[in-house]
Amino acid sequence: MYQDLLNKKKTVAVIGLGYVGLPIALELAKKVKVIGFDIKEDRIALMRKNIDPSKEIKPEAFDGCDIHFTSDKEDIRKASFYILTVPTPIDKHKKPDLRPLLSATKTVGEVLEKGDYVVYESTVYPGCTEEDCVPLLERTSGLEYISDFKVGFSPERINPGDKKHTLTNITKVTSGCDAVSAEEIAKIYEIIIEAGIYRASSIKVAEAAKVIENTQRDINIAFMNELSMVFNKMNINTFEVLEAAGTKWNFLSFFPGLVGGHCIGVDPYYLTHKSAMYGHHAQIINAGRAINDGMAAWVAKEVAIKLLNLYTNIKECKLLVLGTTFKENVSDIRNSKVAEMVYELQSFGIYVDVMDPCADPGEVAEEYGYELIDKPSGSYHGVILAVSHDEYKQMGEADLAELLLPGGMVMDLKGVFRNKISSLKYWSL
């Protein structure tokens, strides 16, 4: 498979073109042939114009690379190699949710043919690929498992907004259903990845290893918002006593805030989710969970809390939110706790406006139902920095004093603006 990829004999098919997907298609394109498959035709149309829809990439990234782009299901038959990069969120009842990943899975075997390979890069709990993925496919192809193709499972790694470790300066783990396999597998993603490969044992490890990634992250930033909640009693700012704790050679560095996106908040209930099965209460990670989703009702109460100490009734208090994307000078808004924070704030009776210069207006409109505003309208009680975007880093103490009534107060999630501020009233997590 390996040599005859390179030879451009045969073709890899990237299942799924989003945050994840389209990077690995472009950097492989560069070496061997790729089809660009994706459901929603308005992003392929996009891709064929050299533009990325999750704009994370440059136009000038499509330069040179040997890709089809397509929302055909029959393209896909060309192919010997799929990769499979789709979403695994959860559902309302916080489950793992595997509809994209199965109906991609259904889509593959429905071309699949004896010989091909098919390689999962979508976070899963351990046992998914082998225990949902694989019969599937093998009901949908008529195929047997190893015998008649093979599978492996490679967890994608991308930090979406990171321009310092992108897809080919990370290390990639691989798998494979058996030694050829996952030989053959880490061979071709050594085609492009410089900073070398880690072959796992088992495809259950990988996927281990990707989900618990995560959820290490989750736990924890959860232990940073519990200190800033007992801080916070204290009225001691948390950022202040990080920095001094910061400064043994052994402490880790994480920070209070909003947990939301498409991977910290959601894959530890992958994790839950399998170990209950096996009759195992996941008691920190659960622990861990809670006190990250409750975080954007706990800010919004505290916002609530300081806006009665300064003003007599709340509900003529107008507040302004900076930022509504999930994380810091990225597009994607999915899961995002600022939205849940607006509402809380909301149901006080509080006004809200929110600005973002990274999120698409109507995607917000039509996710979370409110209307993102390109400019300040008046002067504000408070503002609220929830997302520490680049342009609003480079905010000084003037710039915010601008944005606010006299008396007001700067509510700063990030602790950006912790330095800065030496008149204005200030509080932060």
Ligand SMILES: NC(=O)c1ccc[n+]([C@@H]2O[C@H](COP(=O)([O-])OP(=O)(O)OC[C@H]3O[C@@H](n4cnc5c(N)ncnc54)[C@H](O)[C@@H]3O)[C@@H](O)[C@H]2O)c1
Contents of the next structure:
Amino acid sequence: MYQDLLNKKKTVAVIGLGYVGLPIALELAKKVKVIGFDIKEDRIALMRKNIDPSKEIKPEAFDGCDIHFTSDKEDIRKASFYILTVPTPIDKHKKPDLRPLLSATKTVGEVLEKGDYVVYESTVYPGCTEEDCVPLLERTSGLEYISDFKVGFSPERINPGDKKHTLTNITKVTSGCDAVSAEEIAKIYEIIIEAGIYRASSIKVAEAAKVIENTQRDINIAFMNELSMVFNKMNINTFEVLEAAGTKWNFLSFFPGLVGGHCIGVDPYYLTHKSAMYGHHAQIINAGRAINDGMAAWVAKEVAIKLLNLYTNIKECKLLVLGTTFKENVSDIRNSKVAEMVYELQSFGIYVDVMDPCADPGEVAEEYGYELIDKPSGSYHGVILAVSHDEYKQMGEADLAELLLPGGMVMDLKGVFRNKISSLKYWSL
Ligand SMILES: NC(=O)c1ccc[n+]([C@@H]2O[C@H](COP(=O)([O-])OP(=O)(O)OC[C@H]3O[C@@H](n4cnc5c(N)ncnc54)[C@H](O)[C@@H]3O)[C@@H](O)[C@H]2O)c1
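Having gone through the form predicted on its own, I am curious about the other one (the form predicted together with the ligand); can you provide its structure?
Starting with the chain above, the whole complex follows.
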């Protein structure tokens, strides 16, 4: 497979061209022949014009790539090495929603031929690839696992908005269903990954490694959020405590905040779901999830208390929220907890304006039902820094004062203005 791909005798198909799929497809297309497949025709139309619909990749990255973008299932029949990078969300009961993964698996199963490889990159629970996907591949293709086709799992570790840790300079974990496929898959990823490959001992190990990376992060942030709730009662600034504690060599660097997006706030549920199937109730992971899922409501309540201490009628208060994406310097608004905070504030009768230089106003209106404003409308009783976009980090006390009514408060969920405020009223997590 490796040699045939390099000689362009065989083709790679990347299924699902989003934040994960498009970068991998383009990187591979610099070296091998690639078909980029997505069910969304509007996204394919943009990619054909060298436009990344997720706004992460510059048009130049498409230059010189040997890639054919398509939403026609028949086109992927020509491929022999399939990489699946489709979403793995949770449903409204916070259970894994495998529909996109199984649907993409079925698409591949229908065109799978003897000798082909299928590698999953979507984040799943340990066992998902071999217990949920492989049987479907067998059923739809009529082929036999391992003897007719090989499967692997190679989790994606890219971090949206992070210009330092990019696809090629992050160590990639790979795995295969047997020794031959494990080596072949590792060599194929080595074509593009400069940081090197870590060969996991099995598909399950690779699946588990990915899901615990994000779960570990979720639990650590939950700890910070809990500290913030405690220190808030004690009138101690959490960021000051963390800065002091951080002078110890083995103190871990995490900060409180809203945990949204499609990874950190979602993946732990995949692990707790599978662990429950084995009869283990994952207490630490679930506790972390409960804290982080409740953080937006807690912040809104604290903001309301601050306003009540300053003004007699909070229903007459006007707030400006800076940032609505799920994290800094990205346009991605999926599962943003800022929206939840906004709804909570509105439920107290507080008027809320939201600004965000990175988010698409149309997407926000469609997804969350509120209109972003271009510029502040008058002055506010409070300004909430919800997302630390670079643009906001550059603001000083004078900029914030301009947004506030006399006596108004800066509410800083990210602790970015902590050392800049001397006269304005200030609260941070
Ligand atoms: N975004 C990240 O930074 C990141 C990082 C590491 C891992 N992951 C994981 O990678 C996977 C993909 O995430 P993403 O952020 O790229 O998602 P995404 O929503 O940005 O992209 C997924 C793409 O798949 C397409 N798609 C959906 N169903 C399909 C199907 N049946 N056939 C073909 N295409 C289909 C969608 O149209 C979309 O373009 C998820 O499991 C996610 O948890 C994401």
